[in-house]
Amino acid sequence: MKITGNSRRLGQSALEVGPIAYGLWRFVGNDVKAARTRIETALDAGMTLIDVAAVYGLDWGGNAFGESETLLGKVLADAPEFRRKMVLATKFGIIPGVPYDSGAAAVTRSCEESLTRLQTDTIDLFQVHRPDVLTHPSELAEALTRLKAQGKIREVGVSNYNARQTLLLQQFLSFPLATLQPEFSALNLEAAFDGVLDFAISRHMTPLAWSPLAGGKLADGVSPAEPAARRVASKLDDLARQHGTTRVAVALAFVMRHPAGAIPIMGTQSTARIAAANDALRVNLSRADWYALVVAARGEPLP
């Protein structure tokens, strides 16, 4: 079911998306019909930000660099109307065997190759996947500025950057970064306490939270092996019973409760779970609820 009236603006850009995004980390294979159904289900549910990366496809059953982008490109060729409904985000900079390259030539080449695989002429949100500390930020900024001026990308974001790295890149850009993408969940709390989400607020950037279910450890029906994950899952279950919903809905609501306005990226391949994700928008966690999950993750009382 689609819930309307909850659109979010990406940073200071003109791009507006739904409050939950759909991530394509596990989006692999050659079944275009099934892939089209998953994308259609996500768009119908209001997940208008579709997040992929050039490197996706080397794991989770994939066989090749770029496989996820290639599959999405086939879906967009099969259903071109989907492209008009989505904000298309991809990431660059991870190259197996290197492993990171954000030099100008690599950035330009990655953009061109992603455009080809995605079968589109513009990437709405082009994100640095991980920091390449061997590239001077001025070189990266010049390449991104050139791609933006050419109309090949619309907006720029960063992924797995800390606050200082984000600020450093921003100093060399004449336009504001729109997004940053940290790992953030009820189990992985660092972004809420290490200054990343605070920095997003200070710079009017939109956080995109990857792995909001902690890599599936917090998914419904999962019995995690790690003590911290077991504690968090148990508390999520308690809160789910109180709110008359699911563990997943509470876990997503935890991410969205932070004042930075984080957008969780759902990576499920189940159409039923995609459609059910919007249940999170009906969950109103109190401060006590939210901090109880922090205590569960840390395994000790707050000071």
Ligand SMILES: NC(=O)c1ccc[n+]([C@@H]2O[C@H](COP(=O)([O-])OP(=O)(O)OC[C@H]3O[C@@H](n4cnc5c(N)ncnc54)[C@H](OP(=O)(O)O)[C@@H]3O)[C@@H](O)[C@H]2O)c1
The other form holds:
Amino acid sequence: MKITGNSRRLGQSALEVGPIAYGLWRFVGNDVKAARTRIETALDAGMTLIDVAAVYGLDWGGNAFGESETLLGKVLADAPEFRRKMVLATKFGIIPGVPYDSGAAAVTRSCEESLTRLQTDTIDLFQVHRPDVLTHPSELAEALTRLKAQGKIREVGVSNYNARQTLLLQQFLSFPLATLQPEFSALNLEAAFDGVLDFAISRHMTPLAWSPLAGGKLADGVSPAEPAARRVASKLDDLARQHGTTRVAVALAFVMRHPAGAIPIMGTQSTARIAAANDALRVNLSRADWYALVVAARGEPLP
Ligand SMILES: NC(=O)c1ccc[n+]([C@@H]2O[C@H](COP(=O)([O-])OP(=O)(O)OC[C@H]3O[C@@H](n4cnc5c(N)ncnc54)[C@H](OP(=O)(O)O)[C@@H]3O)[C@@H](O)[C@H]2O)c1
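Output block for the form predicted together with the named molecule, input the form predicted alone:
What follows is the whole complex; the chain from before opens it.
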């Protein structure tokens, strides 16, 4: 099902994307044909924000730093029309063995390398992957401002930043940060209670929620080992029965129900599951449904 008339603006930027995004953390290997089919399925389903990172390929399933960007670059070379249909988001700043460097030289180098691997001229959304507390935010801000002025990046976001760190970087930028990217799911609720989603509202930033199915623990048919995940999966199943849908659709609807307007980033490699994600858009969770999932995750009643 294609999504029309349901697009979201990224923060205060001019970038418009579908209500669910597609993430490439698990997008590895050399099978360009299969990779192309996944991207095409996502774009056809209206998942027009494609989220990758320089480090992807090394930390999950693949063999090399940059592997996921390289694979996406091959897809874009094969199907250049996909580039125009997507908002291309990547991340920089995780360097295995360091492990974080957001200094000016590292940021500039990472941007050039990502552009080469992605076989594109510009990155639509360039995100700091994790905070590097050893870089002064003014240095990072200057480097990002230069890349934006050069047209190598269009917008900037942060990932795994808390509200204070986001505000600090914003203070040194003359343009607004478009997005922040916390982990957020019915199992991992922190962003809703630690001020990150509140901060997004206060600054008109769009939250991108990573691992909205808790990395697969909340996926259909999975019997998670940890008690909290078991409780949440069971509550999701109850709600799925009531709403006539799947556990995955309710889990994604949970993320989208928050007033910050979070966009869940799905990570499945299955084209059937990519195409099914839009079932979530038909699920209207009540206030009581939403809080019942919070109670399930916490394992105790709310005060
Ligand atoms: N900023 C950060 O630090 C950070 C960290 C982690 C992730 N991310 C972003 O978030 C994206 C998503 O993360 P994730 O892959 O952990 O997300 P997820 O959507 O929570 O989990 C995806 C996993 O669930 C499995 N799954 C099983 N049944 C499924 C179903 N019916 N529908 C959908 N998935 C099902 C998938 O396996 P199959 O492939 O077999 O379906 C896959 O292994 C990443 O690609 C990345 O863009 C960002």
